[in-house]
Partner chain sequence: MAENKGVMVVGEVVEGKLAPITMELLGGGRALADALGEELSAVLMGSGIAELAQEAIAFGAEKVYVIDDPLLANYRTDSYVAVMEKVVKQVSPNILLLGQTAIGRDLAPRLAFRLDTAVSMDCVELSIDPESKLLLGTRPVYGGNARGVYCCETRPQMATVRSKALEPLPRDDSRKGEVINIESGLDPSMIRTEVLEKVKEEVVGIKLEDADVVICGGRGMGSAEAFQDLEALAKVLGGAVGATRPPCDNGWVPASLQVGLTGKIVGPTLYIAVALSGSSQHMSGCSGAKNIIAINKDPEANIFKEARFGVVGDYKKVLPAFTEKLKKLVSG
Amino acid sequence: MPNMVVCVKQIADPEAPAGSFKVDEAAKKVVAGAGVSQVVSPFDEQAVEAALRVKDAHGGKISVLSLGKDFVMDVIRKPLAMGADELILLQDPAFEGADSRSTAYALAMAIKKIGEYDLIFCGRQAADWDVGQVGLGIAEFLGIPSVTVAQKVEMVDGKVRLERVVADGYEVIEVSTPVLITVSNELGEPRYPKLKGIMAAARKEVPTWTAQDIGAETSQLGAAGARTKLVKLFAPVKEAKCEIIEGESPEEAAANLALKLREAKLV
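Hey, can I get that sequence as one chain, in the form predicted on its own?
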């Protein structure tokens, strides 16, 4: 029976209207409005679903990891309600200001603390920044292979068989464990938590681990361990100008339009 780890992230609802978000250029942050709810990143929910499908077929244990702060417990417990076995939160001021690299390092150290693992699942990318680097970084820190954008994951004869999305279809890959897999939306809709699962999730204890708990070097965490620098964050300005082309007749209006297009070097 496989031991599985799924990494998930709590984010502001990406389905909220664009007008609900504002860019704080001084702080280089995107600020969600008061009415925007927190959710588990949709790609990460599909990663949970991929792990649950393996568990349905072969049994095993699913541990869910989430790094962040200001967790909304009813939200972050959703993987437990779906059927995961345990949820561990990583929360420490040392984690703040992280980029993809230092986030991957912290999650890798937490996975080492969990111990035995056969499969690690991540969403193909977080639905807020859409970078898609953390999963591969975890695999690099752990020294294990990784397969990206999987739409199907099965265990066959002790190995993992995957369908990996490519531009014109998919390719079938077989790999030994341990392996990290990033899951794409082509996997399909994640299961909806049932009332029994929601009630069971509410009763489970959720431990919180700090940098010290996972044995991480503080110089490799958060802003201290970041290798990228956000130079500027801004909302692009969109400008539109409309000019009405007139004429005494349709033919004259068409000729005037052709002249304008030629002046603008569009024809």
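Residue numbers count along the first chain shown, from 1. Only residues modelled in both forms are compared. For clarity, every value in this text was computed on a predicted model and none was experimentally measured. Under this definition, the rigid core comprises the largest set of C-alpha atoms superposing within 1.5 Å between the forms. Compared with the form predicted together with its partner chain:
Each of 93, 239, 219, 158 except one sits more than 12 positions from any hinge; the exception, lying at the hinge between rigid parts between the two forms, is 239. The rotation of the smaller rigid part against the larger one between the two forms comes to 53 degrees. Core-superposed comparison between the two forms: residues with C-alpha shifts of 2 Å or more form a single run of three or more, at 238 to 267.
Return the form predicted together with its partner chain of this protein as a structure block, the form predicted on its own having already been given.
Since only the chain itself is given, any partners or molecules it might have are not part of what comes next.
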């Protein structure tokens, strides 16, 4: 039965209306407005779903890892409520100021501490900074193969068979375990936690591991281990002003729009 690890990140809801996010240029941070809730990054929920589907078919154990701070426990427990077996939080001031590389290093060290792993799942990208590197970094630190942007993950005769989304369709890929897989929305909706799952999740102990617990070298962590530098952060300017085309009826407005496009030589 496969041992699985899923890496999930807690972020501000990326589907909050445009305008909910303000840029603090001095602090080089994006600040979410008061009404924006925290969520598990959407592709990471799909990564949990992918692991659960493997578990439904073959059994096994799912460990969920999340590195961060200011965790909202009801939010970050969601993978447990969906059916994952354990949740481990990675929290330490040494992790702060991390880039993709130092985050991947810390997660890889935590996965080594978990010890047994056949399948590791990540989201295709975290929906805050939209990078899409941490999964591949984990694979590189662990020295295992990786397949990105999966829409389907199955185990067939002890091997892993995946569908990888590409521009004009998908590829069917086969790989042995252990393997790191990043998951995309094409996988389908993640399951809703059932009440029983939510209650069981609320009772589970959630351990927190520090840099020392995972045996990480501090020079590789957080800002010290980062290779990228954010020089500047700014809000893009939008200058479009829309001319609303009117009419006595929707049909007339539509016809006027067509005329307008002709006038502007767009058709």
